[in-house]
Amino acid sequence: MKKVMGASFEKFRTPEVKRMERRLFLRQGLSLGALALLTGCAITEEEKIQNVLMRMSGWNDDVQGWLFSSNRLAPEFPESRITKPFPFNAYYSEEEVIDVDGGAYKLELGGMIKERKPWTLPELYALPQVSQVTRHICVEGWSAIGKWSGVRFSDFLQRVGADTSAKYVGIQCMDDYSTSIDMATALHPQTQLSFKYADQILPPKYGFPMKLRMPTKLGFKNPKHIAAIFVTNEYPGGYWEDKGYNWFSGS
């Protein structure tokens, strides 16, 4: 395993990353099409499409947004339904997991938090946790089931004093992988600070030391290699977000 820095991206758009690809070009092309034939126009300017496919994107995040509950719980499953083995999924391939040096790790905290003090892994481990098994369910069509186990997010959040008035919460990766959610996701009941799969500590190729499970958003909301957590009213974006895929990705 090694850490991926400074190259190009060119070099891990593996079969994956490019199925995911082709999966947003077909969606901006049927989101354009539609729009073209409500209003009788050609659309042909670059930068009118991408203006316009922007404010679909926005208005679809607005409407996810407005239906979505903290009331509403994703499906848990009995252990026996557990998919195995739970499929790698990355930016990247396999055999370029990072490898984290565990005893030197600290989470970092920013932005609108009292208490930004770093956190080392034996620091979380001692906090109260909970386990859930659900689906994780990719962009790219399939899905698979799994047991993760950590702190709930919510009661992380409070610990430290985060501001969840605010809008977002910003997540950036050891891998250099980033994302951000809206703040009623951050708190609601299933989304969870993940130490461990399967009852074992994290595998590197699921995330150690961390990752941010989240069963009602898409997989690719689920950052692993946590290093670290912020609060903010500014809109952060993120790694494919910035790419122009659905912000808030709803499962």
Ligand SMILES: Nc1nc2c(c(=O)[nH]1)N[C@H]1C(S)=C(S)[C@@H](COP(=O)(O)O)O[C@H]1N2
Given for the second form:
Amino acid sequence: MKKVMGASFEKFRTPEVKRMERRLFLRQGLSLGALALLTGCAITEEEKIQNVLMRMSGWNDDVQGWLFSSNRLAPEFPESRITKPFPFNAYYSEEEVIDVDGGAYKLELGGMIKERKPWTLPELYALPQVSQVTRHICVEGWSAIGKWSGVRFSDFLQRVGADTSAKYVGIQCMDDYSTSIDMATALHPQTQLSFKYADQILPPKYGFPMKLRMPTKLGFKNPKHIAAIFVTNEYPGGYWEDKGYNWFSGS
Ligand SMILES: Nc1nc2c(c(=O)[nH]1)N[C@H]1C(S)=C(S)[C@@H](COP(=O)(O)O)O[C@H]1N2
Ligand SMILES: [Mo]
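Here we have the form predicted alone; I need the corresponding form predicted together with the ligand.
Expanding to the full complex; the earlier chain stays at the top.
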């Protein structure tokens, strides 16, 4: 059994998965290892076990989704609390940060949106903007407070005629990164399409020309270098989500 619960497996044993294991054990007298054996997973078939866990994680997403309140606000801080320097993170190193040509840039829109015309940066910058000083929490074990400014995402979605009864908003980035969020989070008052960090146009390392800032989500769900935004009822997944990170990942 110990071997089944190998290293690549252990990372899925979040407190929620552990609770699921306990529940299975209490209700069905099954441990997760036993469940793995029953579903026919041999030690060599870890993929399958991961699938079982991914399904559990999916269930966990549902529960978190039900518990999520669009009225709950993430804490905001005075500017004196801003972390300096603010950390950089991506699935590559800082030297490999992409250099986007702002003059040629257009934000693409797709899916269940009425007005899908692409937006230039001057058009986006002309929209009413708000600021927030909030904490960014990364699964790698660090958190930092920063200041972001941009358009309230719910205002933007309304302006372009997004179908807000759809389930998901997917975000495709210019560095082959992607993520997706539930509509409730997309409409949350602190979810922001950010153009600025610390009152300056976002530098490349923090996601020029724009990122989606969500203080109610873990760092990896805050996409930088956004290329396209689409509204859909089909689960879009994402870069880390497809590798087994919990999809909801609230903070
Ligand atoms: N396009 C893109 N967005 C991304 C990432 C990435 O690799 N590419 N990394 C994510 C992760 S894991 C974190 S913690 C934050 C880091 O943002 P920062 O560099 O502004 O601190 O960006 C998130 N958004
Ligand atoms: Mo992260």
